[in-house]
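There is one chain below, alone, in structure tokens, taken in the form predicted alone.
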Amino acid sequence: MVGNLNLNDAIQNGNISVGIIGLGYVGLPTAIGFLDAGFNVWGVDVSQRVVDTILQGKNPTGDPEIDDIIPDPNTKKWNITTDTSIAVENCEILIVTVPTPVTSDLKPDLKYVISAGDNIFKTIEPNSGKIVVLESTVYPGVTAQSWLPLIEKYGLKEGVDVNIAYCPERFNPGDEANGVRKVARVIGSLNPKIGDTLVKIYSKLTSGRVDYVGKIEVAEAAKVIENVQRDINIALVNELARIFPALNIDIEDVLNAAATKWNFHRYTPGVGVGGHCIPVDPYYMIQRAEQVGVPAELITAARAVNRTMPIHVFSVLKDILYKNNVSANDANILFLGWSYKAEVGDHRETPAEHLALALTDADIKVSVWDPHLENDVYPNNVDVITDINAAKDFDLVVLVTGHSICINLDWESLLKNMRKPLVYDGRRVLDITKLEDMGWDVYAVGKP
């Protein structure tokens, strides 16, 4: 072990061990990134399946960017376990990258953050000066509120026995340009010296800038509003996608025209927002605002627009079927894509699930084709298509996810197997003119 006084020298020499608690979509690439940066890495996950998969040199996540970079289990400095105590014993720095979902009533669910902290702090020895960093997305105040009571519970003193900090993850699955080794980071800490130390550590991890921003709450707030801002921007364009068709205007024509102005930021409408960040993080900010008695009206309104977008699309699809003389109880719809994001096998918070539920509740049959996902991740109300070339007798095709394999499939062959030549572009990524020339009757989100 490296003493706290010599920690900066150890960082410079690469003689330091980092523990990553939680090896999911964020934690695993973070662990690999630290390994590539020359650190000794101890990766911890409570799932034996995840640990076993990684120890087989395989990728347990749905991010294809990680497929070819899983280290060989015999790689020097690469240690994977389900035992947090081993990582605590062997590491100077412990980084927590566990999920922070919301409950069924849309309240922040912090049980994973608290559980990870409990497992860490109960193992820390007095005067060890361990640094424990939370990377999971939370609202301002969570790190201290969740972890300081645990530190006290185990008879430790923050700043002496252990030091806590916050460095929000900014990893974007499927986005090589903004991976763990390239993205900028910010760090908040109760102790500026610990903040400076973490700047040195994370500067070894990423080529992007790393800034100490002061107290923990600043870094926490920065992370949550990054995704709140995106949610608001997407909500605006989704709301316009509802308004403009009623005015007989295609939103894409409007966006293309507006984008000629130098400071217009272009977003594209869709069937809904998914993933582990944008549909979740705003509720953390809403909760914190509620706690201090300040209404988060804009954030709440934006979240409502994006959350109800699948229901809007459901209404549009029903109208399309009705106009084309297809009765609901006889309708057969094919979804192209199920994951929340193009080229990523991640179905968390996918809007496809809400859209499919609305359709099947209306007695409309839904089938799905998504080569990025395993067959066991789908709900029971949908049928899974494993061979798109065998798909036939559908009345309507809905492009739900903009996977390149979905966009570039053999549309002429699919058309021959359709009962009705109907297609709905839920992401505005299809070549509408080309499809219409083939004989498809094309509809799209935001299109009259």
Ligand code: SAJ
The other form holds:
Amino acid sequence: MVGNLNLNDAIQNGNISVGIIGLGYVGLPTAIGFLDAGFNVWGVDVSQRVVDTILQGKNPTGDPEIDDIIPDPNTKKWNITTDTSIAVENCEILIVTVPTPVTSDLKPDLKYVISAGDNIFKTIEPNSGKIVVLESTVYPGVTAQSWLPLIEKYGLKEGVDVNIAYCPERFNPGDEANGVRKVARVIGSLNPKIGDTLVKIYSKLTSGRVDYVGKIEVAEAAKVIENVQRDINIALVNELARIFPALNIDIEDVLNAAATKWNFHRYTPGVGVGGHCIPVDPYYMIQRAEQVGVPAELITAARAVNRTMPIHVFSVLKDILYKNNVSANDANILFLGWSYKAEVGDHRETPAEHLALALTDADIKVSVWDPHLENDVYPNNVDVITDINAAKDFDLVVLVTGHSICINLDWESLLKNMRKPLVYDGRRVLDITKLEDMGWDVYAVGKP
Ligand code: SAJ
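Swap state to the form predicted in complex with the named molecule from the form predicted alone:
Starting with the chain above, the whole complex follows.
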């Protein structure tokens, strides 16, 4: 029961209201998913700009996947506001999808989780029985540590007046096949009955499996290690991409050969690891391990490999310029791509920023062309190219993001405009032989 509402009956007849707190890359598609699944939806964001943009039927995020699915503001069951208390008043289920970044000294920053919880719990009535679910990525223990003190502060009792749970977002920007209506979910809750109720609710949202996995910490841990494992796997190929060229072996040849084995998981070396998940979540696990006095040595080492990849690539680029008689303070480099990942317009934690800074600090000029990004996202040490056909007099082109628009560029005409025919494939996505046949001198991450 939530208030006088029998949740099971309500789930059956689609008469449930779900509040989504935080309408960013994860929250907005989640809110749209619940609307499409027949729920009454109350979307909340602290940003008036975000709310106004959505109420104009436009997409406030950089993820083009949701450009065309923003609901018409007059859609029944679709309510967007900056006021959390309205959502709490109208909803049986509140889902929190706020950012969980790391601070400049790489410590987890939980201020948004705490402030969203405070806005919710201060409005909840006693005996409401409402369910509050955290979806943001955190380390094991954060949901309880952040929210139970707030529940107590407002004189509420967990399990009576309000129930808390954790259901990690597994949203993958730019990947429809693993979108919010399809991806499998896990649910952790202090109370198995609440877990089962949430399994029923999320099973209306996604066609993927939904499992109650026990206490909240199990679900929190599952999410953070999913991304830790990915960071470690990428770090392995990035480390090998430093070793094999020194052995005069192309790492891509080695990885292609190894990938013929049935259980070899194929990852690709690159200029670095960006985004708001993979380079961030391991620091949550490192912090939690430190708190209990168990060193997370492998996780820390993998982070170091990936975090320094832009610097490794910088040193390789300097060697390329030197070998081709281009002096640093006269060099002019063109980045193809800036976004952290192919096919999305998202510059958060992009390795491009670290690579560009290393180059401009060495007096090398950097210009960037990334059609997926607005011009105002770039730092002031780079120039922005809006028309690739006007890109002239560069000494070296670096493919930083594997956007298809970069891969399928008119490389013939770009070559004519170059000062030197030098290209560096930072994502191993280019057809090296084809480019060499055109007259390009091709270098690449992990290639001798
Ligand atoms: N990257 C590599 N080599 C690889 C794979 C990725 O260098 O082999 C780089 C990418 O270029 C990017 C970064 O790592 O800079 C992260 O790439 P990603 O493909 O992991 O993309 P994300 O950050 O969008 O990760 C999301 C995550 N989804 C959720 O958190 C819900 C992650 O958990 C997923 O595993 C990942 O998508 C996915 O599977 O694509």
